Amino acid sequence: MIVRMGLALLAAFAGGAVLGKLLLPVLYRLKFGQNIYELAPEAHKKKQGTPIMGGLVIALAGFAAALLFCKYDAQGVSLLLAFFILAFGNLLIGFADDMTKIRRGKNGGLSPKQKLAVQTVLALLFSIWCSRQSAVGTAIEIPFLHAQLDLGLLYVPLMTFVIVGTTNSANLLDGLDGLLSSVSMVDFITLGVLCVLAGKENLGIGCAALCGGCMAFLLYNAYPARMFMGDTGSMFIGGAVSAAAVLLRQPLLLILIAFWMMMSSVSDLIQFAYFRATHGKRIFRMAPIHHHFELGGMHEAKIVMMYLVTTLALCVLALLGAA
């Protein structure tokens, strides 16, 4: 299992790594490149027209590198099926949200709540899915306890609202070079070792090789970025994290596997709601916040570094937690 996993993460960085040289131009050629928000930090305008929808380097060569390595065993390959499926549905979203955007010239895309309406039918359908198939069910893993909690009929709306929940957090992560891929490196691997110990295999190649993709797809990303993976990359990293930990039954462990692409939305709500309760202040300088620490004098790249290294710690623990 540890072997085919490896092999299936360098298959899927060496395959990323190219397939990113060739997309590169293409974006270029077609004029595929990022409208930046108005009110974005002064540093991000320099970024306008970097090419966008570079997550597909992400998930076309994970997937396939997770197709050549995988058990053809009826079970493993439903689960790999499953995984994907939210995965690449989620990337169809944000694939359509970015095309809008180069359509229309500027940052805005689908509405929030034309993306909400597909994203939550497609979770619902892959709860209702893993709620009726025997190696998932409606239990849930407790961490650190050792103890399962069965959620019964409340299964379903809750594992809709943790898969719409994550996959829109991750869409906020992505706002500085290398930070939504990198950080979704380190959470890949972290999940695929959460399948060793479970003793899915196949779902741990899937992981592996998603985080050999995100490695390929530093290489064009870290900063100063040369491609964006845009809501089609986002989307579909939101997706497959979610779609992991469902299928681990470990939702909880997104708590500290996801820990910053949760604290976007949230520095989002707050942001939000502290605005609209005092009628135009702000909490922070700016929200999701990563926007905040760069506002106040961070550099990208110092921001990255942090996060990543947060999150290898909360990754270690979490491991721990399940182990």
Second form
Number of protein chains: 2
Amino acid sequence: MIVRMGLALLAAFAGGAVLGKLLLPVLYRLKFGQNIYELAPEAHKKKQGTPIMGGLVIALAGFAAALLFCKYDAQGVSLLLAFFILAFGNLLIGFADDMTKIRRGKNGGLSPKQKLAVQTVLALLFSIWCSRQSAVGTAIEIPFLHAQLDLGLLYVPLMTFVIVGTTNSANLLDGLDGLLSSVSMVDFITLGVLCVLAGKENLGIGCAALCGGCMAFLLYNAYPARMFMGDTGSMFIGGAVSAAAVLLRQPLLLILIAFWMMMSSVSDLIQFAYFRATHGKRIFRMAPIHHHFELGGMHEAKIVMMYLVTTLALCVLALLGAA
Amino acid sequence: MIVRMGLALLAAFAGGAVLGKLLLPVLYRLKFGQNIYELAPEAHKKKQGTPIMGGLVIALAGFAAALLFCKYDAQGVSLLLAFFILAFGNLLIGFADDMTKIRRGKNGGLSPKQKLAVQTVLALLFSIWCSRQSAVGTAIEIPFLHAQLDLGLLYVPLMTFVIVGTTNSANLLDGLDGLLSSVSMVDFITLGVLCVLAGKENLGIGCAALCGGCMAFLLYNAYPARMFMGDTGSMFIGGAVSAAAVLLRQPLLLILIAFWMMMSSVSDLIQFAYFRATHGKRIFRMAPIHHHFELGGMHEAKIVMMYLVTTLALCVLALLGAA
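Output the structure of the form predicted in complex with another copy of the chain; the preceding block shows the form predicted on its own.
After this comes the whole thing, all chains and molecules, with the earlier chain placed first.
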């Protein structure tokens, strides 16, 4: 199992590195450049024109490597397919969003309501499917307590909320060069190890492959970025991370594994609520919270490394919770 | 075993983060600032005055956490102590070097011959000790082939060469903000997993603790660095990495795990040989090779991320070789 996972990771890394090299000039030629949100920190203006949709590197290299090294037994393949279907479904929503942005020449995209509606339907179908699988079911693990909790009828709405929440949180976290890609590199390898512990081989191969994809993408996306993943990439990652956690019956571990994704949403909500309550005061210099650190004088590259090592620590804690 | 390793990593990370916070003002007050080598790339001039000896964070936090979580059985403790004795022995050489630099106010330090002599004696004693331990012995593993090779009388000189070579290579690799610390964070976690595979529990706890120490140090050392590890840190890391590989009977895996350390030495040697042979031509813009990339226009933070992800890929390959 570990051998196949290792090979999938390496294949995705090598494939992704080549794919990135090929995709970069294409994206530039198609003028798939990012239009930087006009309210973003001043320093981000120089990022105008960096091509988006680089997330395709992660998704395609990871998917190809997973197919190459997975085991073709019925149950394992169905989990792996469900995992990729949710991830690619969200990728398509992100892709539509990216295309709209490029066409209109504004950082606008799909309307938030449209996006949310499609995401919810997708997550709902996925959750219903999971609830009916013997390998998943409606019971979830309680980390650290070695206990299980059967959510029964609450399973589908709660998992739908977790998936939609995580996906949009990943989207919010994608705001600094290499930030989401390095955090999710650590996330995917952790989810892969959790799959080893749970004996879910093919899903583990999928997670390892996506870790390799993130590693390859980082060659182009690390500060200073030559390529962004776009909503294409961030929605794919959010979908994949939440799908893996749900399929592992470990949605509660997302609090640790997807900590910075969640903090992006939470800081956004706190900022908004505080702003409303105080009629115009801000608690953070800017939300999501990585912009708060940035405007406090921390260099982009340092914030990324801080997020990376703290994510690694939280992921080790998550593994202790599951072991 | 995995639980203790996880706890040691987390304790070292938390302890190191606090220690770094405490040490930073002390090092500034003592004016333990780095005098940047006058031949270093121009951009490094701004690093003048950043305090060195931050490597103490990794060494002390890692050592304390390892002592806290190791199992007190005779054989496991002796391996762990041998590991830390070699690492701290090299740390002392690096420390002497750092002190000399600070006192003289020049980037000079111990004479290369003095340093090499002490290192060699230390590595020699360590290798002789290893050769006489039943848990180590003179046979080494041949990765990927599931075979062993008994080096017999060649064991001690070869291991001495490997240890001295790796230690000085680590020292050479320590040339960009966060470079050696992020590479060795990946190295130590890999060595920890190798210990799990080999059932060497206490050594695994030591490696995991040093991984946590590197993670904590990165909070201060990532670009733009507020603290350097100094020779204190790089010699400690080089000693620890090579000691772990030798104790695991896996010195050959250092070709993968310590790839960029070795490339630093190899690029230095090639540069020197080419310079001599061509009477003054250079094959790299500058050696070690990370300066070649830097002078080629790659940002420091991007080189670090490239080294980090390629090291991770090579480490996964190393694990496949040992599995």
